[in-house]
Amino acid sequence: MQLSKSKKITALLATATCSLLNANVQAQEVKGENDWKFETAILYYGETDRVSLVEGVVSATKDFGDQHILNTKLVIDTLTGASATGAVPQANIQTFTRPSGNGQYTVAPGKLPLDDTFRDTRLQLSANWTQPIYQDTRMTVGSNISREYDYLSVGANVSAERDFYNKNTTALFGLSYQFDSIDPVGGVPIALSNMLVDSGQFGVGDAGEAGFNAAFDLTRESDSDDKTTIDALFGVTQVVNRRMLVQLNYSYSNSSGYLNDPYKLLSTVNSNGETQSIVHENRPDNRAKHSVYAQTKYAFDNAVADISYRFATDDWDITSHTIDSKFRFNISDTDYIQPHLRYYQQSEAEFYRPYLNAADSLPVYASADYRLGEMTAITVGLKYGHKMNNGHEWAVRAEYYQQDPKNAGFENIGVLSSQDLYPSVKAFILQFSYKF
């Protein structure tokens, strides 16, 4: 499962970045040197006719005094539903072999091929320790481990931040290292090898179970593979005046190793757009990403505006722009509402193809994963929060998300002109959080 892995700076570095803006607030909220502070949340994310996710998070923070702070976090995800394979819809019924090689499923005419075996559970544990190392200088070290059915990820991070000019300026430098082991169901497919179907639809023939299993094994290069990711982050936060705070970050990320999604496919079609074979995708084994992030927070008398912009680019030729805005308005001393609007736009990867032409030679790299294609996405939501008399706080957040893939100039040949190759992905998000 790589639904959320293609994104980004690692979660630990993102957390370190956010800590620049929240450090003073967190210090004030800690009830005492011997008290724990807990933050819990449960989130539901549901796509229309596709993936659904339920996530629970428990974060515990303890201040031991003198800025010696321990933070631990537990995250549990469960995912079910259907995931787009990358194959194109056709005017006839299509048959696909399940990733394990055991069993098949069919896709109705005119329907986007979805793998309905998509389900997983993820357990993630992380811990971070922060302490002063010099005057106005703090260091944070941490580690994390995440386990899914077919994925294991372990990592470590270290960052240092220093205050200048009466603590009105804070500089941050952070590094993280992540090692991921991928153990896909059915093994790691050979890049651009044909997906076998025992019905003979794509030339395999009725070979019987033993013959099919032997042929299936020939399309696998190993049982597992791995990748490593190194991230670096440089950031500066500046207090402009008593109402305004600004932040500017630069981040670099380099991933190497197995970067394919073992469950993604491509259709090879003839001049009339009819599928002749299905092949497994292949991506480069290295990816370098750069991003620049700017954020400002402004406090009005009874509200706080939070606006950010991120520009990202990589050597896969994907360029993206993200504008995120929140406006927290205090209804009373105990209640607030916070509208949220986010807009995202990205270009396609240089090797993205909605399909392959059977008359052409196979390219070195190719993927039909819509997450690597041109797209826009928008998130609109509203959060309501309430602080109770005992100091505890709860909040509920509801959002609507829509992702619209675009045609990046590819011709829809033959029968494909009547098919929807770029359907929108729509999702509803609901979250409840509680702090005590």
Contents of the next structure:
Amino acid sequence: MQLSKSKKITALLATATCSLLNANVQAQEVKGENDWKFETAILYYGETDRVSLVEGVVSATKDFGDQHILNTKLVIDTLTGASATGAVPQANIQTFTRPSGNGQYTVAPGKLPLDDTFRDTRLQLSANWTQPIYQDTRMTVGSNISREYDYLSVGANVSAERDFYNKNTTALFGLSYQFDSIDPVGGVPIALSNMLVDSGQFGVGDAGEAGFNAAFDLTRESDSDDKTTIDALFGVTQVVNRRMLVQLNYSYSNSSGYLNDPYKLLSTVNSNGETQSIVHENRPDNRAKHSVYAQTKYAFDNAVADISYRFATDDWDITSHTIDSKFRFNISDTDYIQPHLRYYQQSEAEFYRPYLNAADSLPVYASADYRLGEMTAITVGLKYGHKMNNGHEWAVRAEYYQQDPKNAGFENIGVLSSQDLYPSVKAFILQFSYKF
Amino acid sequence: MHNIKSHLPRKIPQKFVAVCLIFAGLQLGGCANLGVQPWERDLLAREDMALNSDGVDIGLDEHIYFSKEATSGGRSFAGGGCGCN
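Can you switch from the form predicted on its own and show the form predicted together with the partner chain instead?
Everything in the complex follows now, all chains and molecules, and the chain you saw is the first one.
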């Protein structure tokens, strides 16, 4: 009897201790909400035979209470591989000078010219601070800096949002300013100047090298150049009903300054499509873009549909349509799968040319960069996420991205008719994320 | 070399902006009739219903598409950057 009573007391004490411990754990968890929250991810992006990229992200957010929120983000990426130069494939071997002017590379017959010297590491830091400034009104100020070997980008942004109608409507207005400085390997090429190729015309030995270097320098206008971009964003978010909300944005973006890609080229061909010379591209020094973005999210009991559409147009005559959809299925309290489908279509810039004709006079602006040409692109992906007992969450995402450049109505003259001027680009994306 | 595709006139920014502003204005005006009461926000408050619930993924994707396509931004600021690959 005595023993039994003592057992009961022990059991009661154990229960009480557990309850206390449990309460302590719960208190710690509540306290945890005021701590930093981290979202981290590592992404691999690899194109078949072209560029590959590894990118890591650490985003840290701290809620100081009363809607005072600080977010900081660090992004590091490293890129290697080959990129299309814009020159056309030919039936014979082609020789190109490296952008630095040091050395050459050759391209096999029938192959699209790729510059395989791309190697870069980028470091980006950004910080945003949000706080209330007036009744139902919040303000966010932010800044960012991004540095890579040949590039520096710094920027600042400010935005204000205000809730209306019982917080069912939120209006946002924001401005951003970005300054970019580019310091290309080998200097900034003179627009539409001929790429200089050392075919022995400068002689041999040190004298030949000095002669080439002097002539190469004449194709460069400076060591660096810059551009500025100003963005304005107007947005409205609306709760439609208990399950649905929509967002509508209009944004305007104006870039001015050096908008060329200093590594992109164009082939000048004769009437039979044979390359006569290679020139550096030239784009206008101003670009004004308008876009409308609409997004809706719909909550099912165990799923979320997220669908968005973007229409964009600019004064380079590029018009694009983007449809993006994600369906998240919560297969249990802790697990979800999320298929992703994205379709993109753009028309070509007015100065886009797959090549130049030697018989014509040089246009003012010209670029053969396929990214300014007509194209469609599709992304298909799947994400799986799991929330662990400690509240941490991991997810893995795999996607396939394919770009299909199109002929925007240009003739493939002479020997070019037997070359593939618009090859597809295929890429795989793999990402692992961890939130804690 | 000729661009043999017939080009439709595409320079419509001013009209385009006007239409967008009118549309946005109408939407704001009609907003008073939409929405929910504070106690009906159970589903909307779910983490997976936040507009930026995949924020890190979106940032990574926007970097890829910025580098590979002619259009960027829309959801938020388009910003600057190189995209020279």
